[in-house]
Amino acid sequence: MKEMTLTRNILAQAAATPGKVALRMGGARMTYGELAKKARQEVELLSAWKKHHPVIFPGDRGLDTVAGMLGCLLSGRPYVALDPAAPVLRQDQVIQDVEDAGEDLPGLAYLMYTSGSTGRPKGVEITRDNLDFFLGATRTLPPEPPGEAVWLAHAPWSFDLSVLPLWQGLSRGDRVVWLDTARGVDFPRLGEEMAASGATCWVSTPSFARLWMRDPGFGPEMLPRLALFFFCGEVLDPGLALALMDRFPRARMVNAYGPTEATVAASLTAIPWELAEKGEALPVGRPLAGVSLAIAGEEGDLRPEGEEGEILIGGPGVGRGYRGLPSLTRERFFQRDGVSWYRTGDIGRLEGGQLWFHGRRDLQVKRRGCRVELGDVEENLLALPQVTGAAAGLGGDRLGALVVTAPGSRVTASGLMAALKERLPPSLLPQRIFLVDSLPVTSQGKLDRGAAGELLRARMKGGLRKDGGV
């Protein structure tokens, strides 16, 4: 088994500084030292374990949790981390879904899954190679020398965003800061950890950061030696870009794109003041090193610069496929003269060699960065005894659903969402839901999709409450 850059890195910091502190989470703390003997512990404790075979981690261990993640690279196996927040049936259909494979998976260093159009989450293969392809081209992503960095995160280790400041920050050397969100985002607490924390380096959604600029004490006072905003997920908003770099004059920021199919992100720019301050779109990043991007017509046709199309993703850090599901990883990855594509199903352009992210051309929203596929809010609403209808969508930046339910049902829209509460971790959970007599439909009486979004939207307004909106 070939050796991981990452791995080999961690392990000659944590021979060199074994006291130097790795991880922090609230106040519990992990040196590089203690982080690899527990890992190399839970790669003895995996030595009876089938080989390559991935292994599942309960998302709310902590600290101990990124020491067995790292004890599974270091013995060849993938590790798959729960989404905490996720409710139990949907940490179930995971656990389901990488047993029911059966087969081994070698070469991989994690499973990671998302929102899937058919009601359950699916499994995106990441390999050894793409994920140390990744850190190798974002190494000097940070100002500071490797060593010197400290990187604050919030994301799940569930989530792929989590994975540029944990094992970047720990092959380099530095410190990861770790903030626990998953009881919700309690500002007292969180603020105070992240004064003590010393970062130098933020990697968030736009939508965390957002809820920070509510509070007047998040500035340099609070976190006076950061040096780096890290933006991935979402769009970034240039009025938002703007506040930022009024409250952080010293912070460089960037802006990056990038599909969990091809490790966190494929490309990133800095966003100037000059740039944020014309109030247009941002445009999402030139390729790393290594990567290449294309834009595609329906026809799958390469356009030129400056058309608008589906955005392809090539090179190494393009994932394997999605775990048991064949026919869709042939429908979205393929290969070309060598070199491994990734068909994202996201609109763009590219122009002047950046790169504009336009939207999307199927069902798949962005919500707190989050993918959410609208198939898998409405299929959790059908499997629902007393629903016989559904229809999710956006409102603005709210996620909303129309349901019908059978005729002498006394099931109330709050009912609902109680019970889809047993299905759904809270980012696909609709924020409101509207209970209607019928959906529109088209002439061949299939779901009318826009004239859903039109009405979605007006009741998303507030303006109509028989309808047993919640």
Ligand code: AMP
Contents of the next structure:
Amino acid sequence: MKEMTLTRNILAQAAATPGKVALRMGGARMTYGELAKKARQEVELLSAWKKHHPVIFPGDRGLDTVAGMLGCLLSGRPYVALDPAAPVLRQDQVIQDVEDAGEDLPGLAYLMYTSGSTGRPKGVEITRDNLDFFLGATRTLPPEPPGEAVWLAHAPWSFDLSVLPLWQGLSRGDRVVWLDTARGVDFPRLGEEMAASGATCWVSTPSFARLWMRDPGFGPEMLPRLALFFFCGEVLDPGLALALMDRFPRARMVNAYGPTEATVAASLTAIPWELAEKGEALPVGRPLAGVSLAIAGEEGDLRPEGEEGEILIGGPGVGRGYRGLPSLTRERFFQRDGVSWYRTGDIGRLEGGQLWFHGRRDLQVKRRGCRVELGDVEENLLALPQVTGAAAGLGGDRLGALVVTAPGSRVTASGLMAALKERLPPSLLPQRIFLVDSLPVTSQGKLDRGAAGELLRARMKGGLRKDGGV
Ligand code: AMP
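Follow the form predicted on its own with the form predicted in complex with this ligand, if you could.
And the full complex, kicking off with our chain again.
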């Protein structure tokens, strides 16, 4: 088994400066020496297991989990972090899926589970080479302020945005500060942690930064060393970008784009003030060195510069596929001239070397930075015994669902919501459920998505409330 550059770097740092703080979370901290020691203990513990069998880490995001995940990378076993906010049933689906792997999964760094349109989470297989490639391509990203680089992030380890600050931070021998948001965002407590962090490099979705804009104390007094906002995972609105630049005039801003399937990010670009000030859609970047981007038409034909189509990502960051889903893997992943490619389902265009994001060609949406397959919400509603029809959709950043129940059923919208909470994590839960007699259909008798979406948005505006929507 080839040693990873990532693990070699971390162990070298531990040997050189064992007393240096590697990680901080709440009141807990771990030095590079402790991290390496605990990771080696994990390797010992795992030695009795199948050689490359994935190892599941429960939702607890404590620092020991990081040492455990590092132990996995050292021993050649992929790690799988469970979403701490997901209900037991959803976590069990992931555990079951991993157990079904049965045989070993050599060459993988981790399996990352994301919303699946069939109503179950799907596991993206990211290899050790994918991860090393991505870290190599983004190693010089943080500006070098005088003194130590400190990363600040909060995404759970089950979300691929955790990969950059965690593994890049540790690979570079920097300090990594994690905000524990598993039980919500406690502004005073997290504000104090931020102020004590000395952070130079912020990594989050734009939604998380937007949340902090509500706090008048969020500014250079709280984060005096902040030199970089790194955003990825959803549209960065120019208004938010400008508001952040106003508060943090000395911090640079980077907008990055990419799906979990291509290892965190495939492209990125700096967003200067002059660009955000125009108030127009912001670009999502130029490809990372070694990554290729292409735009494909309906027939798979490649589109010329400036034309819109599906974004294809090629290169060493493209993962192996979906665990246990060979036909979906064949549909979305392909090889051409020895290069791995992924069909993102995103619509975009390339112009002047920059990529622009125009939305999706399917039923995947982003809500507060979290990936939501509308089919996932609908299938889980349909799994409830009283439900005979369901259509989910977004209204602004709020998720809603129209639901038809079986004749004679006395279930209420809030009863359905309670039942759904047992099945879906908060990121996939509709804020509003509306009981309707029937769903709009097309002339072919299929669900009319356009009409259902309009109905949902009208109801979510609060116009029609006869139905006891919650
Ligand atoms: P995830 O796998 O959770 O990272 O979600 C990936 C999806 O998020 C992409 O396929 C895009 O639809 C969306 N996305 C990622 N980065 C951006 C960005 N900078 N701007 C707009 N959408 C983005």
